[in-house]
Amino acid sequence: MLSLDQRLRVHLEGALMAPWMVMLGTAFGTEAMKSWDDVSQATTQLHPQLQEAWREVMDALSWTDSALGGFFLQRAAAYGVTTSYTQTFLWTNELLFGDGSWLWRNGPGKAEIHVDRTLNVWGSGGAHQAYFSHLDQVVKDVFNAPLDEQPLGLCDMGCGNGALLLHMLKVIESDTLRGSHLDEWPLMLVGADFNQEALVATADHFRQKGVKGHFIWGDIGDPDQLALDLYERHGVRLGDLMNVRSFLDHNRIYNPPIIDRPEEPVSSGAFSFRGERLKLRNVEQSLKEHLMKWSAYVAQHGLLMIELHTVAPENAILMQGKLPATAYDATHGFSDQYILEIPVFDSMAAEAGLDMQMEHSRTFPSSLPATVSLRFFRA
């Protein structure tokens, strides 16, 4: 057990490296930093004054060309997201004790004023690479069935800067039948999102890899209007497609169950939207009622997602410096997000008619409590 004063300093070095990290990831792009070249590389970017604070911070740390240094540098993205909410950190005590919608005082068509969404949709892209490689078996799955049963390709609702999108494609391309018939079975690849920042960073993002696809504004908590804009635009139902998503679901902006739940909430967590506080049988009925939406156009081909999870609070204290629960339900506490533990999440999905199909579904960790879950569900 660490002492208190080496706690303090464990959170201090966080807090003070993150910001560092990202700003060096940043500067190198849009793929994850793998050598001390790239290091380099992305250091030229700096300004000559944070070159050099850089530098005194490396050997401040003993980072300078070492293992130690490299491993963590290799994982800058994975302190975008936090960083992202820096703005929302600095507006707790309003939150707390003022005005709970003060975040959300911004007009229609202006930039969010909660989280840095360019910097949150690097640090997911780079984040969530870490697990992609499980969903490449179902993918593998779909894409090696005979070919007039597979979907005619992909949208990612919520396709932050596009690299789930990219990955998918790399593996369809390497391992599927489908990979060796893309002349006579074009693989239609749809990017879908709330932001324009995050439309632009995955339309970037596909240029550079030079690779074709199609990007269109979409809400997820409206599948109905997705449906019909990209039936407009491009001509392809969205239920002919298998729909996927990384990290978006609790992300989704709140609406009121139109049933009332008569059962009791399951849930531990505590969850509030723009400063109102909800009761958790009504969160719980208003993820079932949000999957409900998507069950007919996921009936054919599937819905393939990653989500994010809480963990009830006595095994967030048993399992403290083992799992990411403190820093993800401040981030998404404050900014209006609906986290609920797997075992509910899963519960509602069944609810609302979507089958898990057992094989391709996991927990990051592998056994509960666990914070991230990979499910394929059928409608």
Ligand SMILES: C[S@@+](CC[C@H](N)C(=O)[O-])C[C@H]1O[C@@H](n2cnc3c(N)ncnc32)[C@H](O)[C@@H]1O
The other form holds:
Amino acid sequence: MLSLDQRLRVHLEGALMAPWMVMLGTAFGTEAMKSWDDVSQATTQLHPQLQEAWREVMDALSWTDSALGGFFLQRAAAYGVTTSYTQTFLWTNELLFGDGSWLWRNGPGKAEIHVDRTLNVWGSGGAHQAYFSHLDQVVKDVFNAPLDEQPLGLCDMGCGNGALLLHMLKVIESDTLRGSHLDEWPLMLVGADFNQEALVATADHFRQKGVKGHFIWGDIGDPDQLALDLYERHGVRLGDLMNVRSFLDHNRIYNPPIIDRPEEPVSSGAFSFRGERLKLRNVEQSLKEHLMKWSAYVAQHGLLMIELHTVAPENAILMQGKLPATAYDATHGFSDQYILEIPVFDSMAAEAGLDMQMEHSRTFPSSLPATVSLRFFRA
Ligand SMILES: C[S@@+](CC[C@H](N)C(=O)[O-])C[C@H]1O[C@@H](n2cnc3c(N)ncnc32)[C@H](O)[C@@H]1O
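Now show me the form predicted in complex with the ligand; what you just gave was the form predicted alone.
Full assembly next; the chain just shown is listed first.
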């Protein structure tokens, strides 16, 4: 166990270095900085005074040309999501002791206050890549099936910067039956998102890679509206596509449950909506009702999802430094997001009629308690 001094030092180092790494990473673009040449290229994008300061920071940490520095800089995107919530952290005093709905004082159509969305989708697009390769087996199974039984394409709700769709396309192209028949059986790629910044980031990313896609506004809490918009604008039924998403269901806007849940709650989390503490049984039931809305649209081709979860406080204490639970609970807890524990999430999905395909499902780490799950559901 580290001493208090050492722990403070480590946390302070993280808080000071994360913005630097993210600044450099975003200056480099959507790819990771894999070499010192990449780092130099990113550094030259900075203002000369920042370049000077950056050199001093690197020297102070002995990162210059070192394996340690290279290790961190290659993983700059891993710091993107937490850094994107800087505004939320700046307002924690207000959120805890004043107006709990302070972050939501923006009007409809105005940019979000709690998060720097462009930075957030850059960070998640980079950091989540590590999980995307674990979806490959499902993608291969689905797109190696007889061509006339396959989905028309993919619909990624909350597409961020489009990284998941582009990853799946690559697997389909290189490793499936569909990939060798794309001329006769083209693959429709739909990126849906709640934020204009994300749709712009996705369109840019697709353009960089020379890939065609359809980008459409969508709310994860309202699949019926997405289905309608998709049909009206693109002539395609949502259920004819394979629905995929990563790190999103917890991000939906909270809807109070329609039905009172009689069962005792199981979750150990703490959740609020616009400053009001929520009853756990309502958070659980709300998730179940949310998943029920999707079941008709995933009946034919399934729902492939990666999701984020909290862990019980007693597990978080035991696993300090081994799970990203503290950062995730802070960013998500303060900004009205609902990361329920894996067993709770799975029970609500089962109650909602979603049938988990065990051979294509896993958690990260592989045994519980874990903070990330991969699930392939059929309804
Ligand atoms: C944490 S990111 C996940 C992005 C991407 N799926 C990934 O894994 O890298 C959240 C994304 O969901 C979008 N989002 C947030 N709330 C949403 C909602 N209610 N409906 C649809 N998209 C939403 C955000 O704009 C952002 O692009």
